[in-house]
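Next comes just one chain, in structure tokens: the form predicted alone.
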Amino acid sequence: MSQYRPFTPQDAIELAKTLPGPFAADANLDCHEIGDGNLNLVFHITDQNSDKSIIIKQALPYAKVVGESWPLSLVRARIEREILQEEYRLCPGMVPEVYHYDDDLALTVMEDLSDHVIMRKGLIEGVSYPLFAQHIGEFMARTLFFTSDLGMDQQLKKEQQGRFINPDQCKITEDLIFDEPYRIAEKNNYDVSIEDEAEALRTDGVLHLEVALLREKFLTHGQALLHGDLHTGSIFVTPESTKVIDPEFAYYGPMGFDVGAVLANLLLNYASLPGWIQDETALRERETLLLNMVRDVWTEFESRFRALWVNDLVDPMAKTPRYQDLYVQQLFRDSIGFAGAKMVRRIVGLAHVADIDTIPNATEREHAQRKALSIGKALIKNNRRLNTIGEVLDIVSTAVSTNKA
């Protein structure tokens, strides 16, 4: 049995040399630690004699962003690897292929996606991804439908739920998204210039009720096997390709949490745009593109999800007239509420987004923070009455106008 130890770049090279397949016997291997996340080591191994390369990802037994005072279970590495394999089965080509793993060392060897870029970076740089909505709509529809009671044997689903209990990662989500932003908490992190906004979050009883309902759903509603952290920093893209990475927060939860995460991160980028684009015409064009992408992500997801329901349903009672419509309506409302909660936490909580945090001008950065909070709060407060993505975009527009005033 392997003895766990955090890898060094040399350790990663030595492991790579033993793997069958990726590299020739005379390979000249180079390694760089490229992990910029909060929880893991990520090694990029390249062969200087060819174009071959791999990624080795190893979980740390603590949160890197805080240190050893925040211990974490290494079981999450096994969960992440198995989720990648399951997602690859359901959506081949949309996640990196797993080549090798060692659960005792909490590491996974996988396909290198260096020919793609992290979507968050691409969006900040103004790149367009015309196929993204189709791709992510398909990914979410298939991974959520086929791991739910709608698309798989219910007894098998119960067994799978037990395999993917992920308490440490869920606790992080529960605290950082559904608790700490709404009270004084040590891990909260925000600029002093928006202290008034943070105080408003702590004292808004109407908002707290909606967050409590969303939190209850996250805690208790095991609809499907979620990615659990499906933001634009967990998606590699090119204009023609989409690859989802980092499902270490996976567990059985409400489908809308994944869908809402994608929508939230597109809206966070939307809120940041005036901080990056000075030309008024270019700004309006980019804002329209982002809002259209929000619309298209939901539309593509809903269309594909409903098609799977028609063609691949395994639950006979789910064929009951109107059940599909009611189910999708609730899924939509959940998605919007979770999107709002995701936006709020990225402004006042522990971990932020580069879209907003790296805006060079402090005044523009503050304006983006306030805009994101305004949108997020509006989505949370209104989620239970919304029926269409058009209504959501109207709420976004109203929230932005109110924020300007």
The other form holds:
There are 2 protein chains.
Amino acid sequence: MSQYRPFTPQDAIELAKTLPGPFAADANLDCHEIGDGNLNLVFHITDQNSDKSIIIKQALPYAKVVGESWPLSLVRARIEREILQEEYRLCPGMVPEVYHYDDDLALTVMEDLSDHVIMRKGLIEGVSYPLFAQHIGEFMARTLFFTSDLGMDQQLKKEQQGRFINPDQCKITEDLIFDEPYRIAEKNNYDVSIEDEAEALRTDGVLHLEVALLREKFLTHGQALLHGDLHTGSIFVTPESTKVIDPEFAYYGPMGFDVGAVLANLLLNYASLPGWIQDETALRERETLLLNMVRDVWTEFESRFRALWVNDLVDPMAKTPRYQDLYVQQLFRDSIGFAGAKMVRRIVGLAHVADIDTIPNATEREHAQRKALSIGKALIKNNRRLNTIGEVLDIVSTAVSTNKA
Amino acid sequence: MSQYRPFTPQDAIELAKTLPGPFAADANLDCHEIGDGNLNLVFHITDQNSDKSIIIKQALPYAKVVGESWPLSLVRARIEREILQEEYRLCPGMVPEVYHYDDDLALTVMEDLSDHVIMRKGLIEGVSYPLFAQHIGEFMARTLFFTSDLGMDQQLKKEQQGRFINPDQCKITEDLIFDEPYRIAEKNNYDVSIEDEAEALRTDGVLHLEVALLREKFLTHGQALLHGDLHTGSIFVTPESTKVIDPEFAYYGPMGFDVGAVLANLLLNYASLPGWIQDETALRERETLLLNMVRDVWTEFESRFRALWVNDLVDPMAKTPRYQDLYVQQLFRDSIGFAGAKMVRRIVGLAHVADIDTIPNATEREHAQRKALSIGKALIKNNRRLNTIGEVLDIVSTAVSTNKA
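Provide the structure of the form predicted in complex with another copy of the chain, given the form predicted alone shown above.
And the full complex, kicking off with our chain again.
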């Protein structure tokens, strides 16, 4: 049994040399630590004499946030490794392949995806990903369906749920998404220019009620094995390929939390666009493209999820007429509510998104923040009565124009 | 570490002699196996020279049902012992005290409650339990509240949920309550005289949809640590005292499943009354008493649960105005739906209740079965639109009179 210690690049190279494949015994390996250093070390190991490369990711026993240290269980490394393997089984080629792991060292050796770019960066740069909605729809439909009571043995699901109890990571979500943005909290983080917006969040009882209901779902609804942090910074893309990474927040929760994460991050990018594109026509085109992606992510997900229900259902009671429609309706509403909560927290909470934070012009940045909050609040407040993605897009337009007025 | 073997009465006596307290070293102990032998051995050990006595309960690695053997994990013995200790901590005096346990032998040594009677028996004999609603209201309010995200640390709750994963026992519930009564199934068990009722259950799409939704809640909604089998055969009573036993079905599920179990079993006894009481006036009085108990169990539970919310809430987000009302409304609806499902399964499913099955007159017995089904179906079909226990009692009256017509 290994004893935990944080790796140095030299440790990473030595481990890489002992692994069967990919490197020759006498290979000259380079190693760079490329993580952001907040939660994990990420070593990128390349061979000077071949195009072979690997990633070694190691969990740190703390998170660096607002200058202090927040203890975190290393169990998340085992959880991340196990769910990567489970996702790979369900969606081959859509997550990095795991080559090796050591749970005591809290590390995983995996496929290097550096031929892809982080989707958030690609979106900010204006790249188009015409296959993304299909890919992510497929990923979410398969990972959520086949880990739920709909698509797997219901007793094995319970055992699996027990293996993915992930309290430390869930606590981060519970605090940062479902609590702190709605009160005065030390970790909140926003420009003084939107103090009026932050105060409005703290005093809006209608909003608080909906957030409390969403929080309860996150705390209690063990529907499927979630990725748990499915934003565009956890997705590597090329125009042809989509790879999901970093599932260390995985646990059994409400399906809509994953779907909502994708929708929220596309809408955050949408809200940022006037800060990046001056030309009016180009701006309108890109906005339309982003809203079409929002629509397509839902419809691609829904059609695949419903197809799995028809073909791969293991629970005979779920064949009951109208049950699928009620189930999908609730899943849709949850997704919209969670999307709203994720937008709000990215403006006033601890962790922001580069789409908005790096807008060069301060006035445009503030506009984007207000627009994102306006959309986010409208999604949260309306989630329990929405039925179609078209209604959501109408709400986005209304929230945006109200915001302007 | 002990090795599992089923105990004989002699084994039980020998273990009892080694325990510190309650018996003298030279005590003359008697032992009778008093379990029904389906799932567990229950040894009642008494001292010929004192009034001291204990119970030793040992789980069997199978269930005897319909003449065959159904393998069951012994883990349930550890789960039962742990939840007894947890319930004792939360409600001292309302469950048997655990004196000793051996998880490898799957046995627990506990307080003897033979000065109490099984509540189902007491109810059939016409005894009144004027304190029962307060007692069980207190028991359910405290055990459900303090094991939920409302009343305990939300991260410790997740760890606890992991310890109470109980697939084998849940499978029994999922099959016997939420599946088999609604289709042709080998384990179903009912008189040919009500084949029309059984067929109606199999073909009622409206009913199936509601059962599918209740089943989903049972499968996914990890709201609180449930007793999991809280019928009147799991409750020991005297007119002054209430003790809950046999929590081997414990797991993290929807609170309404426990509340509904109590309501269902009172209503099953209510439906049986014309089979036991000939005198019209006495019958009406007893029926009123039972319906008042149904009303009181809910109101006593609700008022205590709301008081705990005011005084012992750990989740600040749950203080949001109107959230408590929405939460309690949903809990009420769940309770009524589960109550209905539990009534139906006790008529056509594998396991019945003596209240109805032992009615001497066959015609009266059939009337009681039809009445119970009529009430059960009405509760299931209306659960999602009900708001008050008064409406439930109206539905009971309507179901009964429709049944008669």
